[in-house]
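Let's start with one chain on its own, the form predicted on its own, as structure tokens.
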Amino acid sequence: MPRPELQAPPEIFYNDTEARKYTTSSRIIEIQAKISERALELLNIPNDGVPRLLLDIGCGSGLSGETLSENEHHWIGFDISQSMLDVALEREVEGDLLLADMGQGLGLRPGVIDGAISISAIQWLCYADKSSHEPMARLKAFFGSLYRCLTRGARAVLQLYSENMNQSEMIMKAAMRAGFAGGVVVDFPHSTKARKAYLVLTCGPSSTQTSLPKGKGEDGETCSDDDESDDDDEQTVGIYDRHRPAKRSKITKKGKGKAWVLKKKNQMRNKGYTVPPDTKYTARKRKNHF
């Protein structure tokens, strides 16, 4: 059976029938609860009894939000499917629900969110469902708005099912360019069915306090360092840092820089032409007149 992302856009694929089918499946409910608990664990929220305001991106019918409520946190849920949110309202979930496309940005006030989770939603941004959709631009809008709304030092844990390595790299590149530090934590790396990948991001530069946790192994315990270095495809932790492309050096029109202008002036002098003297203003672009 093809992946849901390849069948239809999320707001169409998750119609009334599919939304109720998804929410009433005991298997999906169990899996969703386990993944949500693991995502909350990776958020590394201090256990001080103070409720936090968390974000559930792609909240669907509120299955993952129930885990946040059980841990006495307040949460805001985003989803693009009206049918999914209708089911969440029927189930009377405790979080606030917003109908929105995460590819257009989250639209929240800066620095108000203490953490964010997402269960199997981010990979949808890698597909162009409309002619106006540009995956990299949508990822940029999403991660940029997520970075702004998080408090400094807060984490975002995004569980995803990427189709290939190119999608994973595209998502990670967009996150790093937005300012996040972090990497990928993989649970059960040697299992085909149980394998889960979590993108663990910290709002702000990486430090010793924001080091990534290790992934879980078959016995439910954290994997050893040996498990991380066997194979790139089976690593339990992949750490990345923020790298911004170097700014291009200023050049004049048609790619002619100062060195080229000086060379040409010398050539003209050698031919006997009268050439203005070289100054600090040579090859500078004139400002436009009012």
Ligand SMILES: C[S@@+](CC[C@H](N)C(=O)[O-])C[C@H]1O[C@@H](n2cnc3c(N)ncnc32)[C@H](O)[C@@H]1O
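These numbers come from a predicted model, not from an experiment. Under this definition, the rigid core comprises the largest set of C-alpha atoms superposing within 1.5 Å between the forms. Numbering follows the first chain given and starts at 1. Compared with the form predicted together with the named molecule:
Relative to the superposed core, Ile12 shifts its CA atom by less than 2 Å between these two forms. Core-superposed comparison between these two forms: the CA of Thr24 stays below a 2 Å shift.
Relative to the superposed rigid core, the position of the CA of Leu53 differs between these two forms by less than 2 Å.
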Second form
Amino acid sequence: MPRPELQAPPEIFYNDTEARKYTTSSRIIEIQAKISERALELLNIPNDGVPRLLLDIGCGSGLSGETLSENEHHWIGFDISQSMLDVALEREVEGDLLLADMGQGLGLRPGVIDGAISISAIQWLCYADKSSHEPMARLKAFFGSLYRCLTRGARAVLQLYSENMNQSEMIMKAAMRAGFAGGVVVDFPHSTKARKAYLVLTCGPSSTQTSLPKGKGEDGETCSDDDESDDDDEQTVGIYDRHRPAKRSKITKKGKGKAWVLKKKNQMRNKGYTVPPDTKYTARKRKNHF
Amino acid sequence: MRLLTHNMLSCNIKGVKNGYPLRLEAEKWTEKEVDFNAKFLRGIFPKIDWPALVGSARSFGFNDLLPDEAPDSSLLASDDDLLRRFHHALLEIHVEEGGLVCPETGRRFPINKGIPNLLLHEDEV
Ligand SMILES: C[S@@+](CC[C@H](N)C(=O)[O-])C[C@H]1O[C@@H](n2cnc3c(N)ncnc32)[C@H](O)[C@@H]1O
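For comparison with the form predicted on its own, produce the structure of the form predicted together with the named molecule.
Time for the whole complex; same chain goes first.
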């Protein structure tokens, strides 16, 4: 099955049937809970026992928000799918729910939110589902409004399934332009199934935040894959690695040259991606074969 | 939706300068008990727009729940009764049906089953 993002807009894809299927799968519940716990950990909220006001962006049926409630935090959830929110109501989640499109920006006052998580949702912004949609403009509206509503020094941790490098770069660029500092933390980078990428963003001067936390399993430590092997669930949440389409290649007449390739590879390495080593073969010209 | 959330919401229709506070039209609301947590209340207090909170509580007929003037934060440390009223206003009143009205444009965002519909029309983005 193709990625959900390629099938239909989110408010159509997550209809009543899909919303129920999503929220009754014990595997999905478990996976989303694990990711949310990790995201909360990466938010790095001071351990002072004070509950905070947080956002859950693309909160869906409330699986991710539940982790916030379990940790005593109050939260406001944004989602574009009425069906997902209906399931959240049924499940009596503790956060407040808003039917809203994050690509239109979050309508919140400046400087009032202590942190934000988003689990398996923001990759949807990379797709133009209507003729009026421009992904870059929607990313800008989203990150700009997110930056404004957070208190200085607050973090946003966004776990996402991007389809390719272009998308993650596009998302990162939009976040940086909005003023965020930060980068990508990748957990279990060596595992196709367990690999999870988190954008860890800090609002305000980057001087207060020293370095990006380390991804889990970077040293080859593995996590058990067997509990994430149901194809049906993967289709719904978006664990796509096995079906990932071939990378689209840009066709340029001259090519970009070795220096450019080395620079890009380095950038990617710095962002925490696994990049093949630089060798004498890197970016070398290929003969034309006819 | 609780008044805590209402207090943070601001209209983001393109071009709107004064989108705060959204006027609350409550047709149906309920009260639900929520665990009292003084630490949370003291932490959130500086971020609350007091006049907006008082105004929205009044729209439910809670005329004397909160003082007109924002109390001094030191009072929140000593006055337990005040803290409990603040708790009740912020977390225990849930708007179920009604609407939110942008003060500048008059655009109404409906609230159904406790969920405000904040989706903008294409010409509002
Ligand atoms: C895979 S679900 C994740 C839900 C929840 N965070 C969880 O962990 O279970 C992705 C959610 O993102 C929401 N979504 C997609 N595009 C959105 C948008 N533009 N604005 C708000 N929500 C969106 C979908 O409706 C869906 O509920």
